[in-house]
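First, one chain by itself: the form predicted on its own, in C-alpha cells.
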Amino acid sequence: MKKTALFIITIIVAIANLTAAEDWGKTGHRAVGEIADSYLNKKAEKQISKLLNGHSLAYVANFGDDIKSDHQYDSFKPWHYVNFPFGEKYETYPKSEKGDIIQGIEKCIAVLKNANSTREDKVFYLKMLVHFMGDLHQPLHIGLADDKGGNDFQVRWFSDGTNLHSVWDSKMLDSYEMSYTEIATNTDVLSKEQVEAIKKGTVIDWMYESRALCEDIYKHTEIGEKLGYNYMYEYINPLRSQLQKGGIRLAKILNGIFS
C-alpha cells in the first residue's frame, strides 16, 4: 500500500510540473490579468464583468490552461506559442495546420466582436483570450521548435536540474516570492506617452518584441548552465515588463471590443 501510494504521489507531482512548464504559470497568468483589469474602461469592465459573472481578469487568466486535461480542448493546445527558426518571419514561414497564438488570439477577438456569437462562446474565448495574452509575452512561447520552445533546453536553476522554458515560466516567478495581486500593484509607474507607447503596434509586432527577447535568452543562456542570482538580476525586469505589457495589451484590446 505504501509503494503504490508513493508511486501516486510520484505521477501527481510530475504532472504538477510539466503543467507548470507549459506557460507563465498561474501567477504571471493572474498579474497580466489583473493589471489589464487596471486599465479596462468604464464600459469594458461592465461587459466583462457580465460576461465572467463578476469574477475578475485574474480570476479566469489561467483558464487555457486549465482545460488541458479534458481531451475535447486538445485543438487549442497549439494555439499557446508559435515556433519557427531565428532569422525567419513569422509571415512568410509555413504556419501549423493545427494554428498558432496569432491565430489563436484572431479567432478570440472575431467571436467577441461578432453580435451573433452566443453568449457560451463569448465566456469561451474572452477566456482564452486573458491567457493567450499571456503566452504571447513569455517569450519562449515565441522560440524554437527543436527544443520545443526551451522544454528541452536543459539547464540548473541553482541546485536543481530543470530547463529554460520553466525557467521563463516560474522558477524566475517563484525565486521572486511575490503573489500576483504584489507583482500588478509593484508594477514600473509609466507616464501617459509611455502607456501608449506599449499600446501602439498589432499582435503581430507585440510577437515579434517577444521573439527579440527570446533570442537575448538564447544568445546568453548555455546548455547545462547553472543559473541563479546573476540570471534573477539580468532578466527580472525584462520579466516584470512583459508582465506589464501584456496586461495593458490584452485591456487596449479587451476596450476596443467592449467599447
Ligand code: ADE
Contents of the next structure:
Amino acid sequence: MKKTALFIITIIVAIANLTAAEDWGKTGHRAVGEIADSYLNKKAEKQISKLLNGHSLAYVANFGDDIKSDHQYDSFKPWHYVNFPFGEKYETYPKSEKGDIIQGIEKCIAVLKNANSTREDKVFYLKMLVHFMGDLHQPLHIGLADDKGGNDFQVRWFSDGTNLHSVWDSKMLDSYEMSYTEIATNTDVLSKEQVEAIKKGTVIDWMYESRALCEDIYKHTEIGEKLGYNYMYEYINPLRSQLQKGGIRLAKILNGIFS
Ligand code: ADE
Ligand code: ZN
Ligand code: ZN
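How about the form predicted in complex with the named molecule, since we already have the form predicted on its own?
Starting with the chain above, the whole complex follows.
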C-alpha cells in the first residue's frame, strides 16, 4: 500500500515537472531569435556566429529554460519575470533582491559589453539575453505576484484544464500551428518608420508595453473561463506583434553591443 502511494506521488511529481511553466514555450522564443537574426548588422552577425559556434539565435533561444532543471543555475530563475501590483511603477516598487527580468537583461548587456569578460561568460549571457528578451515580451512575465504571473490563474483552453500563464506561453501558439520559421517569415510588414518606433525607448519602456497588455488580459479573462476560438481571434495578433517587437528590439541591443 505504501509502495503504491509512493509510486503515485512520484508519477504526479514527474507530470507536474513536465508541465511546469516554460515561458513562451519553444516556438515563441525561437521566433524572437529568428526575427532578431534578420535585423542584425554584418558586424553583429559575425561576432555572434563566432560566439555561438555557427548556431543561430533561434537555436539558443531556449537555453534559459533548458538550464532550469540544473540546480546549479537556480539563482537565475527570478530573472525570467518581474511582478508588481497594477497601478504601481517598477521604478518605485521594492525590487526583488534575487533579481528580476530588468536586472537580468542589464547584467547580460554589461557582461557582453565588457572587454574583460571571458568568452565562456559572453556565450552564457548572450544565450540568456536572447531568452530574456523573449520573456520581456510575454505579457504574463510582467505580472502579479499573487497568482505567480497567471500560473495560479486556472482557465480552460478548449476542453483542457490549464492556467492563464500557460495559455500565453504556449497554448495559443500551439493552436496557431505555425513553426517558428513560419512565424518569423509571416510577421507584419512594417515601414521604416514603424520599425524605428518599435526600436525607440529603453528596456523599461518595453516592459511597460508588456505590462499594459497584461492589464488588458486581466480585464478580459475570468478565473475558470473556457478560452478558445474567441480568445485566439482577440489575442493572436497582439501575441504575434509581441514576438516581432521582441525580435526587433533584441537585434537593436545586439547591434549596439557588437558594433
Ligand atoms: N513565477 C512567479 N511569477 C512569475 C511570472 N510573472 N512569470 C513566470 N513565472 C513566475
Ligand atoms: Zn512563462
Ligand atoms: Zn524564461
